[in-house]
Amino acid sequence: MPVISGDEYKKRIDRMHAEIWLDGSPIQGRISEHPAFRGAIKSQGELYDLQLKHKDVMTYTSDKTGNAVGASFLIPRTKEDLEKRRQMVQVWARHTGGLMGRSPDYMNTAITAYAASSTVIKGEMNSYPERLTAFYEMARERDLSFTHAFVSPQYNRSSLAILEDDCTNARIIDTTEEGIIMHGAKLLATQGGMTDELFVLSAPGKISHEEAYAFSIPSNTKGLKFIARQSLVGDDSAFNSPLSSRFEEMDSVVVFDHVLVPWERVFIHENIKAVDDLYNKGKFVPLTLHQICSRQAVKTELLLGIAQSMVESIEIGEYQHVQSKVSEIITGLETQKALLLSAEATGKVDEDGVFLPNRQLLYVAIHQFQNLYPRYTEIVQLLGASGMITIPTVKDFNSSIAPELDTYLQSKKHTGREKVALYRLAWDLTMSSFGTRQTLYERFFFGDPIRVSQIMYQQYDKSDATAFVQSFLEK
């Protein structure tokens, strides 16, 4: 079947009736109508509709069926394919402001990367590359949506934790003729329960074979439970909560209660090396970094636009410190874009015929964003000052005091209502519960910033630089 519509996506998710717990109770009825989920599901549905509207950018022709399938499933064979992937990501990101970190293109990219890396686990014990490839093709043709869980619960993060048995992390407790039996918990399923599938891959570095696996199961699998955190939706008002009312994706703990994973859905089990190799030697890192950086560039542009709109609203652009602050975001945006384009330009075709971007440049881009995003939000707060606090609600502006608010909260270029709408947008991105979750999310999106810097240091080729120094010492 070709790419699906937003309406089909919503109907498919409603029919699943996945087990989702929120505030101590299981969610009943259609999840697309639940206050904590309906905004994000509506927005995600709009993304699927964009695929149908912009087929030239958002789709490509399947080599299996001839159908138009999502470009987020495209395995890049050329630089032009990689550029198409960026364009696809940024069409979706511009619709969400880059605020949906788990829009379909993220996990579709991950599934695609793993399928393109199937040769890495060929011949490995308890590894089934042919299943992985077949699953990718099925997901592509059905335009499935995914959440994922890679991280173990924070049981013991000390250096001696390897000496203890982690009683919380999901593990294989049995193997049967039907498949593997999973029990325990995993983090952190963003959009948990509002996707067709849950994809699970153990993070690299496991020492227990029972915790080394890769599989995917439907979100309504028996024994699978999503325990959602508190909703960060302010309310349904596009004026009061312009961002959280649309893009609050929800995060959840995934609990496996003796869950049967059928063999056809198991890609690796009880093989630490295969799990590590699929992540470290496969194409997951360069392709997902490319998707992430493409989205984050759009998100930076949104922050720049908000900052400059505030400057123009109250006419503070003449001040040097204001210009300096906005220039920080400009510098970050243009650097992000340059690194992204350079990563594409210096990409190479690997041994499997896949055109991969320069991962070192993308590591630099994402590490920079991890460190700069909190500064961007701080700049918006500093520019807004008291305006970030004086933000009455839509009910105030629909009441008898509206004329007074329009008078006393107006700016040089905006009525009181228009100015407050702008500042509520800035507040929802940088100060609300939704906004502070966005900041934490970007800080750790591809792992701890210190770990990312270690990877950069360890993988970067420093030999030219040291040889350059040596040439001076030998003179």
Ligand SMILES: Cc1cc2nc3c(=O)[nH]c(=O)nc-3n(C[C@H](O)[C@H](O)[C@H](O)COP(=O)(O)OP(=O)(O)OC[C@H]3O[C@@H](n4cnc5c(N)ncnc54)[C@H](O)[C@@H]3O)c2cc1C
Contents of the next structure:
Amino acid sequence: MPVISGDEYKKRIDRMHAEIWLDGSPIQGRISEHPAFRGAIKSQGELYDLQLKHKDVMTYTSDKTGNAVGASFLIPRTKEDLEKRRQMVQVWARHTGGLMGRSPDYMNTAITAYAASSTVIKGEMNSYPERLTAFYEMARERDLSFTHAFVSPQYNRSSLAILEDDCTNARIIDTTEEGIIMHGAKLLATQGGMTDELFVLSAPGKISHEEAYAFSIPSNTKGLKFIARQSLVGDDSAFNSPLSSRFEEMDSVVVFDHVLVPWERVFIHENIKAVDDLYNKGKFVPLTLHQICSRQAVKTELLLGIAQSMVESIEIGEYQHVQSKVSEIITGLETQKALLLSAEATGKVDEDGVFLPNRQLLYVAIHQFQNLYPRYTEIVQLLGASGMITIPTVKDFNSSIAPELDTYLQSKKHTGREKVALYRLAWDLTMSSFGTRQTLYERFFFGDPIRVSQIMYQQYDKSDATAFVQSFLEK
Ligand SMILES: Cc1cc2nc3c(=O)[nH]c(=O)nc-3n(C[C@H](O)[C@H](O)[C@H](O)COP(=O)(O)OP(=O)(O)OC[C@H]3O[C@@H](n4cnc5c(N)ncnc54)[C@H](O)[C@@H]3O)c2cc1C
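Compare with the form predicted on its own: the form predicted in complex with the ligand:
Below is the entire complex, every chain and molecule, led by the chain shown above.
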């Protein structure tokens, strides 16, 4: 089956009827029509349609079936393959302004990376690399969509947590002839319930054997619940809520109530080393970081465009501090793009014949973005000032006070309505509940920034630098 259309995606998700709880009750009827989900599902559908529209960039030919399958499933063998992957990610990111962190390319890349890393768990106890590759092929040929939940609930994060009895984290409570039985909870499935599948892998860390697993199950599996947070959709109006009406992805706690995961869907069970190796030693980190940084570059461009449009709207470009603030975003954007290209240029073919980008450079890029993104939003607020709240709604502009709004809210460059549309975009990105969730999201994308910097420190080869100092001292 070749890549699917947006309509097919929508029908599949509606048929699925996953159990999603929102505000005290389970969602009934079609999820694609529910106010909390319909905007994001429509946008995601448009992404699938883009695959059909730009087949040259967005697809490649499956060596198994000869079908045109999604380029987000492409295992890169050459630098050109990796470049193609970046172009694919950025076609999708341009459509959403990079605001859907879980557009299908994110998890498709993760599944692809795990399958391409299956040799890492070959021969390991309770590990089934052949199931992982078969699953990847099935997902690629059916163009399945995924959410994921890797993190344990925030019960006890102390270094001695392993010694305590934690009744929250999902664990294997039984193994039967049919599969493993899962019970407990997992964080934090963005798009939970609006994808075909839920992929679960224990995040590396202090866990017991029962908490070490990797598997994937359909979102409507019996006993599986998605407990959604409050919706952040402002309203349906593209004028009032230009971003939340289209890209509110929703996040949910995942609860497993004695869920049976059939053996063919279990990739690892009760093996801490195998789950750690699949995450750390496999190709997940470099390939997903490449996807993330490609999207984030597009999002930075959106932020730069918004900041500069506001500067031009009220003509504040002559002030030195304004130039300096916009230059901060320019520096971030160009550094991001340079790190991405340089990670591709210094990439290498690994022992499995996969062309991987330079992981160190991508770690620098993501870590920098985690820290810079909140500053970008601050810059937008500082440049916007009162403009960020003098933003009447579409109803105001359609009422008898419209002439006054057009007179008193106009700027040197824009009519009142045009100026408010621009500043509403800035507000929805940086100040609305949708916008502040975006900031939290980018801060914690790919993990806690503190621990990302620890990983960078631990993995970076510092020996050349210390040898350099030694040679200086010996002169
Ligand atoms: C909007 C949003 C969407 C998300 N979507 C997904 C998703 O789709 N799928 C998914 O699997 N996950 C998702 N996540 C989870 C994300 O991966 C985690 O938030 C991230 O890994 C941090 O873990 P935590 O939230 O449990 O924070 P915690 O680990 O509980 O950290 C809380 C605080 O304690 C500190 N801390 C805790 N432990 C340590 C330590 N060992 N050393 C130093 N400091 C420590 C942290 O620095 C932080 O300040 C999402 C998160 C957000 C905010």
